[in-house]
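Just the one chain here, laid out as structure tokens, in the form predicted alone.
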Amino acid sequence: MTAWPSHWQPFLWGAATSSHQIEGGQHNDWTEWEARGRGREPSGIAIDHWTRWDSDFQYLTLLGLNSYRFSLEWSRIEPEPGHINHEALDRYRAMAGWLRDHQITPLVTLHHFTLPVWVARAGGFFHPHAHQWFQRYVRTALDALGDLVPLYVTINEPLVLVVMGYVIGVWPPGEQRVFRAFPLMDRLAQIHQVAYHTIKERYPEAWVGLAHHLIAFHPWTLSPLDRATARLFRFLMNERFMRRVNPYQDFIGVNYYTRQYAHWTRGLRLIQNRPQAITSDLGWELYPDGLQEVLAPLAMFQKPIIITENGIATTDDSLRARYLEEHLRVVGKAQAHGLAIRGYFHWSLFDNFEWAEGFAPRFGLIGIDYATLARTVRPAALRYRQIIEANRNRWPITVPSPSE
């Protein structure tokens, strides 16, 4: 088992965001996609975090977080090939510096779905020089804030990027060509490997991983064909890529939200087709046992695990608090059974622009009034703070009752 550094917090209590979803004022492949009317609505200034970041960061201390996951926007840093925006880098450095000054560990994501326009127009990650372009961007980021950042996610949810952009086609570049999926998966694994070595060569003590989107796949019926289909999806979506990149990750990042059902002729189906389930506003089932199902197989890799995303889109904040509590109980039980889960990052710190779904889904611990951009601390955020306070230096973690 890879040892967790003794000078770090024993457990990272955090929240997560991504640049395009909160910063606003960007020009990348997603903003061009939105300008063509391909999304539900344009992201625009999002929640205007780019200009309000210092006041927004006050919520991190209010909630008692000791870590924060945020992403850098490649299109801001390198809007044209080789042209570096040092003002953007200075702001990202100020963010990382603020976090360190307040004893909050930065976890930086280098790629969270968006590409500079010039990369996208050249074919994105399929371009034969894409790994070199990404390596140049990574080196530029390390020059600016590598001395402040101990934890990195190179690529967020590589397989979601593949499926949504190249199979279903509802994200840029809008392709529906399944035969391109596997070559792109392998290409992303190569790009991650290059980024991993680039970071480790400069900062050997830094920890580098990916954020894998893992789904609890269940058969739609008990028929052998449905069971086999569920196993196939489990291998293709949860296992294949993980095995490929395992030698090049110091920790395993897990993004978990829900389960899906596999049918041998109809593919994947959400639980909304079964009305007894409790679901989010996106139709995703509240299924905390699925977190244990996706975590258990990771023991074979002998790596620390960080829950890099977990949350629910809902306007019912009591349901958000329940989701949080029930999933954290699973984390504590998994720790008690020997899994080295070293962090939990709730998605999201703020309501945000949720890609093809626009601004309607409400994932935030901090609510946003999009008419005024006013921020409101939700009760679930205060419940999260209570859980954090009850678990300072505790291992495994526990979830106290609200009255404790």
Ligand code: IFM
Second form
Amino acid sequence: MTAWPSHWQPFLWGAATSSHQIEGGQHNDWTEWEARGRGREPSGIAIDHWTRWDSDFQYLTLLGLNSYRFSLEWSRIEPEPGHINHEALDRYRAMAGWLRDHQITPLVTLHHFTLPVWVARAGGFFHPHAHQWFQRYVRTALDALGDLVPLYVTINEPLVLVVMGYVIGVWPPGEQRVFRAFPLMDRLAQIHQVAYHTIKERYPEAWVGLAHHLIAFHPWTLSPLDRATARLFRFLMNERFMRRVNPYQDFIGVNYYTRQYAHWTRGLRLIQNRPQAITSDLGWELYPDGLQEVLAPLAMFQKPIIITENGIATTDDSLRARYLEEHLRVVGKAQAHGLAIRGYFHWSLFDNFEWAEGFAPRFGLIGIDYATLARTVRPAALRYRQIIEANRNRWPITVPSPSE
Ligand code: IFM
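Alongside the form predicted alone that was just displayed, please also present the structure of the form predicted together with the named molecule.
And the full complex, kicking off with our chain again.
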């Protein structure tokens, strides 16, 4: 087992965001996609985090978090090939510096779904030079803030990127060419590997991983065909890529949200929930046991695990608190059974732009009134703070009752 550095917080209590979903005012492949009327609405100024970041960061201390996951926007840093926007880098450095000054460990994501327009127009990650372009961007980011950042996610949810953009086609580039999925996964694995080595060469003590979106796949019926279909989904979506990149990850980042049912009816089908299920506003089932199900097979990799995302889109904040508590209980149990889970990042710190679904889904611990952009601390956020406070120096973590 790779040892967790003893000078780091034993458990990272965090929340996560991504640049495109909160910053506002970007110009990237997504804003072009939105301008073409794809998706529900344009991201526009989002929650205007780019200008309000320092007042927004007060919420990190208010909630008692000791870590924060955010992403750098490649299109902002390098809007044209080789042309660096130093102002943008200065602002990201100021963010990382603020976090250091407040003893909050930054976990930086380098790619969270968006691409600079010039990369996208050249064919995105399929371009034969894409790994070199990404490497140049990573080096630029390291020059600017590498001394302040100990933890990196190179690519967020590679498989989601592939499926949404190249199989279902509801995200840019909007392709429905399944046969491109496999070469793209290989390409993403290669790009991750290049980024991994680039970071480790410059900062050998930094920890680098990916955020894998893992789903608890179950068969829809007990038929052998549905069981085999569930196994196939597990292999294709959760396992194959993980094995491929495992030699190049210091920790395993897990984004877990829900269960899905695999069904065979003249082809592969995924069903989101059963009629009686408790669900989010996006129809995703609340299924905390699924977190244990996706974590258990990771034991064989003998690496620390960080829950890089977990959260629920809901306007019912008591459901958010319940979701949080039930998933944290699973984390505690998994730790008690020997899994080295070293952090939990709630998705998300703020309500934000949920890609093709627009602004309607409410994932935030902090709510946003989009008419005024006023921020409101939701009760679930305070419950999270209470859980964090109760767990200082505790292993495994526990979830105290609200009255404790
Ligand atoms: O909002 C997204 C995030 O960008 C990536 N993981 C899943 C979240 C909820 O859909």
